[in-house]
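Quick heads-up: it's one chain on its own, the form predicted on its own, in structure tokens.
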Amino acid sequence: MTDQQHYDVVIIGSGVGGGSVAYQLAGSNANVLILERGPVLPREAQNWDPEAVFCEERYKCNDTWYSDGRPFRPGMFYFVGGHTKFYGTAMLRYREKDFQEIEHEEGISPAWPIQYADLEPWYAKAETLFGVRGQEGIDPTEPPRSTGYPFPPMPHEPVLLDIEKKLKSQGLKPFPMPSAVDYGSGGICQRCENCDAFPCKIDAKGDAEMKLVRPALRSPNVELRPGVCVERLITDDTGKRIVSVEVKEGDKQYTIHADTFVLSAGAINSAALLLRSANESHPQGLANSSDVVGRHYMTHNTSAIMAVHPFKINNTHFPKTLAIHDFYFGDGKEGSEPLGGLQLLGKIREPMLRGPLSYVPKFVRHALASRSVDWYAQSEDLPHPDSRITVRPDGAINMHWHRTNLPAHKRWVDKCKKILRGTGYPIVLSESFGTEVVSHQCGTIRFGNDPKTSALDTNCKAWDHDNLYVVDTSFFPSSAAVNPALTLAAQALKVGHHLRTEVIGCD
């Protein structure tokens, strides 16, 4: 191993969490350190084929992960960006209730250390930074705001815009679904149909690279290296700080110093990375004193629905402009149980559809993608202690995820699909999502106020380690029932003000 020079920051993960640390400290006087696994991605025509995408799953990772020890290749992307490469511009805040103690039929959604008035602000700013468009005073859940919407939102193309008139006469409160778009005066989106589960090959998309990574590498004190996987934390002699990283780039391997350590490689690998560097001092794993890591394995409850018209095209290019939340926190009955959210998904095309439908014709997926309009359903995944993300003695990620809420999911699908009925869409089918998909992956590496049952402080540092932040949605204690990459950006920034202020020293 050759050491290679010493840092004052080392960032592990180059995507919301990893990429809103290095936006603050951009312009300090620390010298950072991005560490990215994965390339920069490719802008080429491959970006927007959906047999690219799709069918030859042309940027998914090569990992094999296990499920009780059967191999799966896991919804991963390792890029520059992250997920958010991927992401379908979702960008929502938790409601406020969310950072409360909530009831649900199989248990209780914890509440969190922070409430939600701590990360406002950083909402605010987190919404400006990634161009969110969106209105405000509209959903009926909307927590409360000190500001407005940067930009307004996407508008409904005509299909939509029916629907909308449909879901209101039933008494319904549609509204715009805030959307991370670089559109409008000045803007480049050309509304195509390449959004949502694509990458975009013109940067209209606001992804942690564009709109965090990019901007930080402008400082001269921030500096990124790709293609750089890391494979083990080494602490000092105590226990108590992290020194090195061991990390391997190509055939070559060597180590990484620094002062402080921030690790953003995503909720199942940042938990899988701490247990893998497991020592004499801490032989359960780095951060896990409290055995709370790798655990309560949270992802959301989640469904796709095709609502389909046998007699109309649907020619919408950009539908992701509405969701509902009217029975976010249930039907308002007395004793009603949370159910979930719905919005619009990406278009569906009949690639997208050969994997889950491969029984059919080709030209009858082809018929029920040109005539669908394509749903999400998402309902709130409980933390339980035995979903537990592990490392097996090979080194692969084994994951058992011990799934919670699913009758309430399904009384929330059936719901969806008589309100689709509603808007005039007599075929309603739906199919569930599994293990692999681990878009909204969190909660492996919860923080909270005790050192005994959580594995992190509210600001994100580790209880265990006096060097060690794990900035990525493995802090969070419950999975709420929307996106969560608006929450993370949000705390992602307050923590990289607080590393720039109070441990750099920086004003």
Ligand SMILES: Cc1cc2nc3c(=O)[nH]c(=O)nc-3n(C[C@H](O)[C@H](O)[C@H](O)COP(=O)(O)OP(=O)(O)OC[C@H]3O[C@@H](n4cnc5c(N)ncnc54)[C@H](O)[C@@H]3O)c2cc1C
Second form
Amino acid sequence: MTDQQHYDVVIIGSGVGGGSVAYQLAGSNANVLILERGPVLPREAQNWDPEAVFCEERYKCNDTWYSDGRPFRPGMFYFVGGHTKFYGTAMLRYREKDFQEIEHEEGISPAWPIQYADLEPWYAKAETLFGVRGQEGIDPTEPPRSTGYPFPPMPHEPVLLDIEKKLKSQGLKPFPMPSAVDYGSGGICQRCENCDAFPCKIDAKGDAEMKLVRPALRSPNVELRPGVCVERLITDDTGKRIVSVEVKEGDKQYTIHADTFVLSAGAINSAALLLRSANESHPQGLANSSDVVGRHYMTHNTSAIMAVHPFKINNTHFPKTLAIHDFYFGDGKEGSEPLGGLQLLGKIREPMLRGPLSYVPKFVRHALASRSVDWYAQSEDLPHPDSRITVRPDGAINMHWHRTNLPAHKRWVDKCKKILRGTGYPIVLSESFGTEVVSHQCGTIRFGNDPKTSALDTNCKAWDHDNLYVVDTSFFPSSAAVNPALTLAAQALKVGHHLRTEVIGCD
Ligand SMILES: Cc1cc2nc3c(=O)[nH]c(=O)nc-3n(C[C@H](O)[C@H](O)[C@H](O)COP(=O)(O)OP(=O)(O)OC[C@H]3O[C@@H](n4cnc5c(N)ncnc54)[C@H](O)[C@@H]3O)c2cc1C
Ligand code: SF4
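Please could you give me the other form, the form predicted in complex with this ligand, since above is the form predicted on its own?
Starting with the chain above, the whole complex follows.
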């Protein structure tokens, strides 16, 4: 092993969490190094090719994880920018009540140790950085905002304009889905058909590489090393401070030292890394005297819903412009429990149906895909201590996803189907997502006010270590029922500001 240089701050992972911290530290007097296991994603024809992305799984990681002993290849993507290279650009704030305790049919969604008001200015900053397009004042569950959206919403295409009208005629309040794409006057988005789950070939998607990492790298104090995988965090003899990380870069293994470490490897990998770094002072893994690391894994209860009209072709190019939150907190009846949200999904094409509908002839899959309007129903997954990421003796990740709140999700999907039939689509099919879809992973290193029941304080600093911060969706104590990236960005920008002003001592 060779020893590398010493840095003031080492950030592990270049997704929304790591990227936001790097963005906040750019231009400070700290030497910052971002370590990213993946490469910069190549801009190439295959970016927009459903065969390459869905059938050949060109960009999916080659990890083998286990679900209660069963091996599987998880839906993980290791690139500079992390999962946002593939995300659907839906950038929603959590609802104000999502930060408080909420009773669900199968248990409690716990309160966060911070309130919506603590994050509100950071939500506004995150929306500006990501260039979010939206329209306030329509979503019935929208939290209070100090600012409008930076840009007007993506306009609906004709098929969706008609559906919006029909949803309104059912008494619902469909709202324009906030999304981060560089569209409109001076924008370069081409409204291609390949946004959700595809990388953007022309860099028009507001992802963490384009909006956080690249801008941070314009400052000479921030360095990025792609292709470097952190294998272990090392503490000093007291166990109180992290002193270095052991990394692997191709065939080379070496150690990097720093004063402060920010772990942002994603909720599952960050938990696994802390568990793999167990040592004499911390036999249960680092940051884990509370025994919560790896527990409370959540990833939303989600279903894809295809609303099909046999005689209508859906030629929409950018479908993610509409969402419904009318039943987010319940169906309005006294004592009813939360159901969830419904939002448009990226356009489903024939290659995407080959897995779930392999038994159906290709021409039928093609006919379905060309006629469907595709939706995404999302309900809260509650934290359960046995829903858990562990590390096997061979170092591989094992997941036990203790699913919660499924009856509520099923009720929500049934209600969505009724709503969608009411928009004039007689055939409505649904398929729920399984264990290998880990897109909305969160909760595995929760923050809180009590070191006995949480791993991190409200600045995302590990209670057990003086210089370790964990800033990815692992800190979420609950998953709510909206997409996580904007909430992560808001808290990560806040933590980055804390590091810059309080830890590094820079303006
Ligand atoms: C297909 C898809 C669609 C989605 N759509 C939406 C959406 O529309 N809206 C929304 O809000 N959310 C969406 N999400 C979820 C959203 O993308 C994630 O919640 C968010 O990007 C998570 O950011 P993160 O920083 O926690 O982790 P990640 O994005 O996973 O970043 C972690 C980074 O760390 C790197 N890394 C991991 N281990 C190591 C290691 N040991 N050493 C060095 N580097 C390491 C990884 O390569 C990765 O780049 C979607 C996700 C997917 C996959
Ligand atoms: S819709 Fe726009 S932002 Fe999305 S991938 Fe296509 S060009 Fe890029």
